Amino acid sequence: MKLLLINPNTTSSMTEAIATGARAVACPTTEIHAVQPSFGPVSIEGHYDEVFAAAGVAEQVRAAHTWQPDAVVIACFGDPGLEAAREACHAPVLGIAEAAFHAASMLSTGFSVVTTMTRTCIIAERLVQRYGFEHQCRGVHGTDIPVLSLEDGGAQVLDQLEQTARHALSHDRSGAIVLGCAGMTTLCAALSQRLGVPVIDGVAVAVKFAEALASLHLFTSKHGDYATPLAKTYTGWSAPLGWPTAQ
C-alpha cells in the first residue's frame, strides 16, 4: 500500500525523523510518501501557527491527488487539517491525536496526555472533547520543552519527559501516557521501558490503523460533509490549489 506521511510543519529533520519512526512499525510492502508544506511554521506551538500548517497539510494532499495514496497520516499532535483532507480524500486520513487517543483507550481505562509547551495544552484539551474521550483522558501535562528542542535535547529531554510523565500517572491515577508531539516518537520506546506503562506514540498507531483501514479495502465516505471539495477558483498565493471542475 502507499501512505502519505504529512508533517506540517516545514523542518526538513523532523519530517525524516518523523518517517523513520513510521517505517519501523509499518509491513514492508507499505510504501511510505513522507512530506512537508511548502510553507508556514518551522514549529507549531500555538493557534497561529496551526492556521498556516492546516493550510499546508491541504497543499500536501492537493499535490499527492494524482497520486491517489491508499491512506494519508497527518503527523501533528493538533491533527491541523484533518477535516479538510478528509474532504479531499477518497482514501482515510488519520490524525495522531485520534488515533493516540484510540489506542490509550483499548489499553487502560484512563490515560493522560503528555505534549510539548503549556500554552498548547488547550490544544490537546480541546481534541479530546471533539473527538468524546472526556471520561478516559484524566489530564493534559505540558513540559515546556521547545518543539524543535526534541531533535537534540538528548538525556535532558528524555529525563524532563520520563518526571512529568510520573506525575501524571500519579496525579491522574492513569493506566497510559500518550506522547503529545510528533517528535517524540523517537523516545517513545525508551519512556515505555522506564515508566512500565503503555506509551503511546500517535504516530505509530496511526501508521498500523492506516494500515489496517486500506487492507479492509475502506474508505472515507462522500456521502455528507466529506463530499469532494466544490469546484471553484482561489486567488493570490492559494491559486493552484482550488479545486478543479474535472475529477
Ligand code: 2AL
The other form holds:
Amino acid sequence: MKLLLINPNTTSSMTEAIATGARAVACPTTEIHAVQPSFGPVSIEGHYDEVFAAAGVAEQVRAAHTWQPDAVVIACFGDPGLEAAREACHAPVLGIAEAAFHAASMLSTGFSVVTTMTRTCIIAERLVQRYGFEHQCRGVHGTDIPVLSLEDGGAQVLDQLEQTARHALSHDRSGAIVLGCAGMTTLCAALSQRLGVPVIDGVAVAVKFAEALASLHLFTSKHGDYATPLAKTYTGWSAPLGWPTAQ
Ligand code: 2AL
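Now the other one: the form predicted together with this ligand, given that the block above is the form predicted alone.
Once more the chain from above appears, this time first in line as the rest of the complex follows.
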C-alpha cells in the first residue's frame, strides 16, 4: 500500500525522523512517502502556528493527489487540517492524536498525555473533548521542552519526559502514557522501557491503523460533510489551493 505521511511543520530533519519511525513499524509492503508543507512554521507550538500548519496539510494532500495514496497520516499532535484532508481524500486520513487516544483507551482505563510546551496542553485537551475521550484521558502534562529540542536533546530530554510521565501516572492514576508530539517518536522505546507501562507513539499507531483500514478497503465517507470540497476560486497567496472543477 501507499501511505502519505505529512509532517505539518517545515523542519526537514523532523520529517525524516518521523519517516524513519514510521518505516520501522510499517509492513514491508507499505511504501511511505514523507512530505512537509512548502510554507509555514518550523514547529507547531500554538494556535497561530496551527492555522498555517493546517493550510500546509491541505497543500500537501492536494499535491499528492496524482500519487493516489491508500491512506494518509497527519503527524502532528494537534491533528491540524485533519477534517479538511478527509474532505479532500477518498483514502482514510488519520491524525496521530486521534489514533493515539483510541489505542491508549484499548490498553488502559485511563491515560495521561505528556507533551511539549505547556501552552499546547489546551490544544490536546480540546481534541480529547472533540473526540469524546474525556472519560479516558485523565490529564495533559506539559514539559516545556520545545519541539525542535526533542531531536538533539539527549539524555536530559529523556529524563525530563520520564519525570513528567511518572508524575502523570501517579497524579492522574493512569495506566498508560500518550506521547504528545510527533517528534517524540524516536524516544518511545526508551521511555517505554523506563516506565514499564504502555507508551503510545501516535505516529506508530496511526501507521498501523492506516494499514489496517486500507487493507480492509475502507475509505473516507463521501456521504455528507466529508464530501469533496466545493469547486471554488481562492484568492491571494492561497489561489493554487482552491478546489478545481475537474478534480
Ligand atoms: C507538535 C508536533 O507533533 N509537531 C509539532 O511541530 N508540534 N506538537 C506539540 N504538542 O508540540
